[in-house]
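First, one chain by itself: the form predicted alone, in structure tokens.
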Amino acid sequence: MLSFDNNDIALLRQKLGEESPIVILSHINADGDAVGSLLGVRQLISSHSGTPTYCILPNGCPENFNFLPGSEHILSADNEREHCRQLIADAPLIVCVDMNNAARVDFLADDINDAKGCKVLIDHHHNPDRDLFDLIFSFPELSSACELVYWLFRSLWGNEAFDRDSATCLYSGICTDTGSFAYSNDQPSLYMAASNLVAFDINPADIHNQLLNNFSIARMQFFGYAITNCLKIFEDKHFAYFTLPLDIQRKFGVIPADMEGLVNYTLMMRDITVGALIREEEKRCKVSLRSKYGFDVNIFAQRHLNGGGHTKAAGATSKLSLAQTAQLIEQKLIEELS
């Protein structure tokens, strides 16, 4: 089990027991860890105290996570912007999961910065914004925000606080952020948490099927096109990267959630140790970085892209054009891998 500061635990327990509305928030273009930790916290609070909770994602819940219990309660700030902004402004308590700073919620950043309520962070990314949050539970060595939520709420309320729904949400997030336990993670706590969650009769096989075999035909066709036409391989330098122009994304009708996992295909090649995906958006590009063996993409993202994340998985936002971003990443990877 993790060791938490007793004063922090006592303060969080007090805040969660005040029976005032709570806003739970995670990052834009939510992945499984974001959705799982968001819904896991909601279920834990609702079943323990009945306190009103509001779950907000900047651009809503990706369709492939609609199987998770409680997903129908997630508000999309894209669709209900004023309502969500008001909820954030009025909330006495704001719980942010799987995000380390306000920029991760994109157009809601100013609302989080200006909110007067107590802000709690539950996250596993490096460099949390200590000026923004009043109470921080940050453990970058953990596999996922969902794993952290499990250990944190077990410390708060004991193992009896969990049920099948909360366990399903948290186990699903752990699976997505570890590539179904395939990514490098040497913490025994990961497997202990997963084992304990499975004990709540969650049907892991069905969860894996929902996560891995639940995509549209358009997504599969897009992956095939991207691998054939958008992948540049530097076999002698041991890296590869995708560039995904906006017009190609529109041609196939894919959204950011549909592209989740594509970057991992770079590392399926035997001699590739670093992979990147550069996705064009309006007036910016989103970068995802992955690695195996000894290359630290978190340091690379910080050094060259003002981004960050984890040793084996990191990301960034670039204000350069798609071609300029690709040129920068290509040049810096050649330098660092030579």
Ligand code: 5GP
The other form holds:
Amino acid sequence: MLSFDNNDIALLRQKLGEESPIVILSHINADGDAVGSLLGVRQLISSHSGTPTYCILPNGCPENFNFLPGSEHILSADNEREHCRQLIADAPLIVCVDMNNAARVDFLADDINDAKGCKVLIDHHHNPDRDLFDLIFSFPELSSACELVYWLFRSLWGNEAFDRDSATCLYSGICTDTGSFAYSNDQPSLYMAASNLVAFDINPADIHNQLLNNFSIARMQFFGYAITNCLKIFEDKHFAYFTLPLDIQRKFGVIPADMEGLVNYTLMMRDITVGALIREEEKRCKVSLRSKYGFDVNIFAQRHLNGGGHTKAAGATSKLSLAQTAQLIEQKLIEELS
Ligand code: 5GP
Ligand code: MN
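May I ask for the structure of the form predicted in complex with the ligand now, the form predicted alone having been displayed?
Entire complex below, previous chain first.
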């Protein structure tokens, strides 16, 4: 069981007990850990004290997470920008999950920087912005924000604070960030959290199907095309990367959420230890980086792309063209893997 600073726990308990309403926020292009921890915290608060909460994601909840209990309550700042800005400005308590700095909420960065309420961080990324947050629960060694939420709220309110809905949300986020217990899996605490969550009568097989066996035909066909045509493999350097031009994405009718998981195909090849995916957007490129042994993609992303993340999974946003971004990554990987 994870231990926390007693003063931090007491302060969070007090804030959650006194402040209302509570805004809960996570990062743009939310993944399962972001949505799971956002909704897990929402459900924990709502069943414990009933304090009103507002869950905000910069560009909403990806459709494939609509099965998570409470997803219908998520506000998309893209669609309700002024409303969300006002909520952030007015909230006496803002809880940020699965993000480490204001840039992760994209166009809401100024709003969170300027917000006067107490800002709490619950996160597992490196380098949390210590100037931004008033109270920080940062555990980069943990598998997921969802695992951290589990241990934190257990310390706050005990095991009885959880129910089937919060357990479903948290277990789903753990599955996403660990690749269904395939990576970031060296801490026994992960399995203890998962085991305790399963005890709340959740359905792991159903969750697995919702998360992994629930994609469109277009996505499958796009993956086939991308693996055949958009993957460059450097067998002797042990890395491979995808470049996904915007016109190809449009041709197949896929959206960013559909491309989640494609980067992992690089690491399925025996001798490939580092993989990247560069996805062209309207005015920038999104980069995903993965590794399966020692190579630290978090450091690589920070050093060359002003990005970040974790040792084995990191990302960045590039203002260079698709070809230039690819060239930069290719050259730096050749240098660093030689
Ligand atoms: P993904 O490749 O799945 O988008 O992201 C993998 C990890 O990298 C995530 O845990 C996320 O925190 C981090 N990440 C993704 N994009 C960015 C980015 O633009 N900036 C930073 N600092 N981290 C990112
Ligand atoms: Mn996460």
